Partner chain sequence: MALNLTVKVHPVVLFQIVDAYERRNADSHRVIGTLLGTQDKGVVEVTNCFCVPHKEHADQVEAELNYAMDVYELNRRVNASENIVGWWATGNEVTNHSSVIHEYYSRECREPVHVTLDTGLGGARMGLRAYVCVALGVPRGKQGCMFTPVDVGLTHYEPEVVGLQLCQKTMGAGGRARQVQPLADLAQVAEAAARLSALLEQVQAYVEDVLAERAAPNDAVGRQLLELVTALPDLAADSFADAFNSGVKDLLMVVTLAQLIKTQLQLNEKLTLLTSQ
Amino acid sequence: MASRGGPSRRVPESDAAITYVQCDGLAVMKIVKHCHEESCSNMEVAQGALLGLVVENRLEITNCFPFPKHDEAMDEEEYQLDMMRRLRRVNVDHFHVGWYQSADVGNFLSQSLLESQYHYQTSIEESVVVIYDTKKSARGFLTLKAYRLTPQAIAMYKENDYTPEALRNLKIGYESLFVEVPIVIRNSPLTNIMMSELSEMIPEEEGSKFLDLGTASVLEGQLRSLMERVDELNQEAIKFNRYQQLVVRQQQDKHRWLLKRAQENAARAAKDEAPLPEEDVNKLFKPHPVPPRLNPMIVAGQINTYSQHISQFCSQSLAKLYLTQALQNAKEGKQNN
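How about this chain only, in the form predicted in complex with the partner chain?
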């Protein structure tokens, strides 16, 4: 098994494009367990590190470990190094290939996430962030998605410049911040044997929660969060509009002032007096600061994720409703005969 050196800076290869992520069953189960336990106890996100290696164009995740909750008393760097050193003793791959985070409804886009992923991706070229959707998986659909920052997003973050011109130059919008990398799950043959043993121990009926018909509560929650986000985006839009109005008014003021100046100068020239000294127009009318577009972009991205999730949820609920209709029709058909 090829394994690279420690999790230090590597020279990025120009064609190190990851086309898909391969996850071991062990890592999947550990992520599920950790995120589930965290969501039961408190509402904070669960985070952890992913370990594995890079093989050609795929990123293999072979193990993972959870991070402790944020606590000033202990040093997170130290915990990570300690953990990785110990895992190396038992021959676990110790190359740090990314990190995972739990999220509600798969809504993960936030400034802190951008920042963390930026740091990861600049130090380790192929790192990904894996998002695990707690609520959806509890309902019966396991949702594990891997994301990477696009090169434009990295450039934008490096500049730390969020004015509209910069965004337009980079051709970046809320949709091109992250790119999703497909995940496949793979298990070794021995694990498959173990799972066939397990399947005998678990009764058939378990794990059919996703066939549940109740939709009201879930939809309500999602729509409510969606409304909050839309309100936020609205506020940002109002801010931007206000800024634009200020700019327009300032332009008019400038224009008027220049006109007045020219008139006065003309009048003085007519009376043979020295013209008024030239003054810097810009110092009189200070340009207004452009509101940064980062927050609206993040909020727009969140709204987009919410809408996608809602559509997906509705489509599968519709399918389930039609299933029940078929059953009911069959039953009525029987009764009428």
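Right, the form predicted in complex with the partner chain is done; let's see the coordinates for the form predicted alone.
Here you get just the chain by itself.
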């Protein structure tokens, strides 16, 4: 995955307050092309670098290039530096401002993505990760979103402690791992004119398929993915419950041992004998390792994402069904008259 942090380039804290992302149409087309090529050829996750600059409170993405396929003979960091040097020679924005990745129905949240964005954001303060949803975009809904890690998530990775106590102290959950940054697509005036002319050239019957009712396969795929994540979260819950049972059993054993030792010392004191030597209880009863809670938190975030997509998709499908039923009833009424 994209564990590349790019060349280290710190910016002042005031410059890092990004309120929105402005992405050029050229960069968007490159991202779309790369992600769909990877999705159609080998179903791998497409990743690449974003180039641009920071202007006041906005991050401008003006260009991008894909990361190379996994090749042991190629140095990925050297490849990125070489690409940026070549772009600089032709007077193209070459500052590294983040990276992009393809996703499947919004399912982008993963441990590798968190780790990659942490490395980016700690080395390039203003960097973002742009997520492009290939499947949703293929159905006609361009889905391009930009995210940044929250301060709590960065603090969690710095401490490298994913125990329940640490996460509770940081007040962090799956809903507070990322913050979404609004993204705006910018085109030149000539491009806007050309798009307006092309839209007028499209026949009406080819641009009005708004009542497509073939939703069963899409909904089935989303529900299957949701079931897999629920099963995974259930397995994580079983592991944590088993850990809690072991801790309770160990506490009971420790309490019984201390009570027995106190009774033995009381009996020896009654016989004017020296008490038994003190022993370290923690050495006798070694604490069980706490299972990390990062993966369950990520799975819970994935379940929340799938649930939101299914809810939105079902609402749209239900509206289409009611609208189609009304049109069908109106058509039948006309025929009867």
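Residue numbers count along the first chain shown, from 1. By rigid core we mean the largest C-alpha set that fits within 1.5 Å across both forms. Worth saying up front: this structure is predicted, and the values here are computed from it rather than measured.
Core superposition places the Cα of L321 2.6 Å apart between the two forms.
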